[in-house]
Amino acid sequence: MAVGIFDSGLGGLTVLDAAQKRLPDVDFLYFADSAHAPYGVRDAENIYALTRHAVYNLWDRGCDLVILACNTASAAALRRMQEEGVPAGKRVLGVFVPLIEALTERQWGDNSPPREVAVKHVALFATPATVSSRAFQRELAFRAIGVDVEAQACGGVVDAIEDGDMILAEALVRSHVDALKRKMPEPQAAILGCTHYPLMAETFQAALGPDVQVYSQGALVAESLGDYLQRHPNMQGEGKGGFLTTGKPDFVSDRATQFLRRQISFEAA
């Protein structure tokens, strides 16, 4: 039995490593489009078209529940999907909803009118495509009035981290920190709005300052999942755990163990 677990790259490792952690008896399938990455500054026509065919590979292994962990594929494709349709017995599952659950602390079936909350100035740090979306500001602006979200385009961040060139990647975090504080100087809490963020999170944390709270989704999703998987036990699938990715397994399976401190090995999708 699997759940999958899906990503543009290998940020969505992240997610799998606190959801094995917080789920150890539950297994994953991992689907990098590696072939393809980086989604950040694809069009959304051509995020939804290559999400949807990843999460159909992912059902068709046997997957009932696939996790889009990546913020741009849940940004443009996620509703999509699902007003289109999924098949019976199917479902996939983004990434914003805990991290707004957090945010706002209530739950995501509490539809009530929108309120306020303690937080007032959130910084937004993500893809090109997830900003230009706008989705994570329409999803918060249900639950939450009054917050003001300043967002911050972090282009190169993944392409750095993919190609495991690590000093970019705080070079360039601490660029788009210092951008960002030109529009909002003092924000309360920021959220890492990609799945590859978290491995820069100690970066960002350091340019924010202490008194800045971070939002990383790895552990709000896992448990999110565990508490999902309690109440839908039947969703775990029957599919094989294990790696998969569209681009060169060799070269993922070095970086990804690189980034999670243990051998991981890919195999071609």
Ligand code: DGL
Given for the second form:
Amino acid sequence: MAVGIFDSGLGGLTVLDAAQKRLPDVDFLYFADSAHAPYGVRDAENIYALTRHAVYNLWDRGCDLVILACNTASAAALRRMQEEGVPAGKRVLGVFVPLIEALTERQWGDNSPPREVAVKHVALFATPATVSSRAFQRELAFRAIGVDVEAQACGGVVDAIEDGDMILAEALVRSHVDALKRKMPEPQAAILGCTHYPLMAETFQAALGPDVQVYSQGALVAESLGDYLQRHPNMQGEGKGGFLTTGKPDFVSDRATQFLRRQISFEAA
Ligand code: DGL
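Got the form predicted alone; could you also share the form predicted in complex with D-glutamic acid (DGL)?
The next block holds the full complex; its first chain is the one shown before.
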């Protein structure tokens, strides 16, 4: 039995890691579309096609539930895939909603009208494709009023992380935070709206300063997945857990082992 976790590359490991800690008895089949990463510089049509292909791969391997542990894929493909209809017994879920529910102090599934919330100035750090989709702002507007969101497209950060060049990734994060602060000098909260960015969480926090609350998705998504599986225990699927990549398995395994600080072995998808 396995739940599918999908990302363009290594970022979804931040969600997988939190999900494994929260749900130690659940198996996960992780799919990294490393050959096509980064997604964040692609157009929406291309991201949709790549995401759809990977999700069907996971469904075909017996996963009934697939989590898009990728904001870029969630922004460009989730709604469209759900609207076009998914095969019987299969589900695909994204990563925006748990984060926005936490930011707007809502319980899961609270669909009451938008209302004022404590946080008023929010910095969003995400890939160029996620920023231009405005999907985050749209989901937020369903739940909150009066929140000022300043978005910063963080070009280059995902490529640097995928290449294992953490010095470049840190320099880019600092420069993207500076750029954001020129537009919004005093954000109250910062959203790491790309699952790769929690790997740089300390750099974001240091650059933003101690007064800014930084929200990452791992634990929030894991918590909401736990709730979901409690309500739908039959959605754990029939597949086997493991790690798949469309890239070079040895290279991807080395990077993943470095990030999660435990041995991870990817196989060719
Ligand atoms: N981890 C991804 C996200 O959450 C992806 C990035 C990319 O491939 O550009 O957006």
